[in-house]
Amino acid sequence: MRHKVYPDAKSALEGIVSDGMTIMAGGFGLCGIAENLIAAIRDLGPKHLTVVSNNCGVDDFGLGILLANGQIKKMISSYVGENKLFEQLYLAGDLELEFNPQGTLAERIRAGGAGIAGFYTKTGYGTIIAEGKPTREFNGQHYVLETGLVADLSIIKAWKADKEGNLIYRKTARNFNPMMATAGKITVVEVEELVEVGELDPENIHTPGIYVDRIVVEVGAEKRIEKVTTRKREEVK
């Protein structure tokens, strides 16, 4: 069995991050992001990165710290509205952006992981999303050709893993992580809990270990809530 467990996030990424690479980063908002791995990428300092992620964190957290550090050249995303620096860089021409409808982004990643070069979808036909892309008509309906996405590196957040890399995600923190785990040439996973091989119920495994190259147990994750909305607690009579 290949040794996959590394002592910390920096050592798990050393030798595999480089300038100009494409990185997929799991997460939805700040939920299910690999906080330790993102910080390690900042510290290792690769530049001119293309990052595939639903969004780009917030100004001082998540992928936002890579943006603030000038490491990201291009984002392939579906929503970027929570990051003011992102807006400023894009409007100034200092950041490239490839927008995707959210479902299309998810399917492009899934397709890349499945070895599917492209697929046709109705979503985006007749809009700027379809500009420059081949279109076809099937059964009287118009479709746009979208290409699958793959990355040099996928950084994934999971709840539990065994030492072979079999993964279980927790509730909505699953989001884009499972499909990104399959679409990276190298996949590094940050987990909350690491167990021995055989301790996970095979019926509950979401991502098989064959997709995982390196594992690190997270330390001191903040798990910040992007927007806290509360209401006055009702008195119990």
Contents of the next structure:
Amino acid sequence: MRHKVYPDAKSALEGIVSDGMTIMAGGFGLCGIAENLIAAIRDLGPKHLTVVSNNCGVDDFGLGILLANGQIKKMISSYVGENKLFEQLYLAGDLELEFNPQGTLAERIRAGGAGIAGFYTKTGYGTIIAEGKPTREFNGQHYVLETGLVADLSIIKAWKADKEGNLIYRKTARNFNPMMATAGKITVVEVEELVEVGELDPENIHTPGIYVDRIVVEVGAEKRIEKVTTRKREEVK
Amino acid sequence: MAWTREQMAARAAQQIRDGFYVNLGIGIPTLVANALPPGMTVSFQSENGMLGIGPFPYEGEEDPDLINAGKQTVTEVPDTSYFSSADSFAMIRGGHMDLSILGSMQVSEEGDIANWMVPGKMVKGMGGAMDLVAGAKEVIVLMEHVEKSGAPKLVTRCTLPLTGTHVTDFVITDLAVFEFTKRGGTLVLKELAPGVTLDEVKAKTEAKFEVGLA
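Form predicted in complex with its partner chain structure, per the form predicted on its own context:
Shown next: the complete complex, the earlier chain at its head.
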């Protein structure tokens, strides 16, 4: 019998977080982030973290709270433009940053989880991203060698899970979560709804439970929207 | 009169063909979706993991799980599909996107793009731009002709860190439309905004270009 379900985020992370570890954190902007798990990492207080995540939240929310708390040593991201504190720390030399093109980041994580050591991509050829990396020509086109990426811990967010850890994501909250689930030595998922084994349709599982070690049910999530954009009803003809 | 942002977007929309799958970047390119001629079937892709983007939601119907690559709330359309960011970039890198329309800080006369970083000043990151310019079948840059300081953005050689080399097919600015004869080929001026003179474009463009006005 596997016991993957933990009572809360803190108990799910206690004993598995430590200084200097590499953590993958799912989400795109503030969409599909594991709010409870991020807060628990802040409370447990590990430092000198390398965090792999497409973005770094905003100043006071998402991964931004770990940044503000001085816990992050290095970020591997593709876009950090929504976070003023990030820019200040980086330009002052207090934060290491490795920019990866978004598709390269996604594929590095996918490759890492799939046991693929490296792959060639056209992305970034001729730019500073390719500096120091082997390049190779295939059929007259230039490609850059990128390496697979793994982490000590992945914290991800899903919509529904069963107690075996089979996961279903919702809409664009899927983003980096499925790949990160596969690339963490330990993967902890925060879910909105937990059901019994057998209640999810096996044809529609996005992440099979083999990738998931621990499950917590999300409590009191804010699910903040970064940029609310709407249209008015009366404008519609 | 130079084109407004909306008019630039409308001009870019004329490059879209019926049936196209299109990725729109942040800023002026986002406006292209509202400028499509009626009756065309076009799907917009969002690189976080969505194909088939609908309009902004009605007030009160925003869904925090449903955003575009600019992190704006959007809606579904009947043929929408969702997928992971890895699948999304397989779509982009694999050459399945017909068109990418994106903004830029500089474009060189060889079609190099620089749009993600100003060393020592601005740290934002490239997001999906490097993958898009490397993988889309056609790349249109939609940008102001000059910087706020008046400095040209169509330059001999990009001075900012590059996003991609020899990747631009069209450049549409508030003053003019340019086309490259091929990837890395010659830049040709194809069209002037109403009331804009060739002399004005020449004065505000550092990049070497040929004149091929209709």
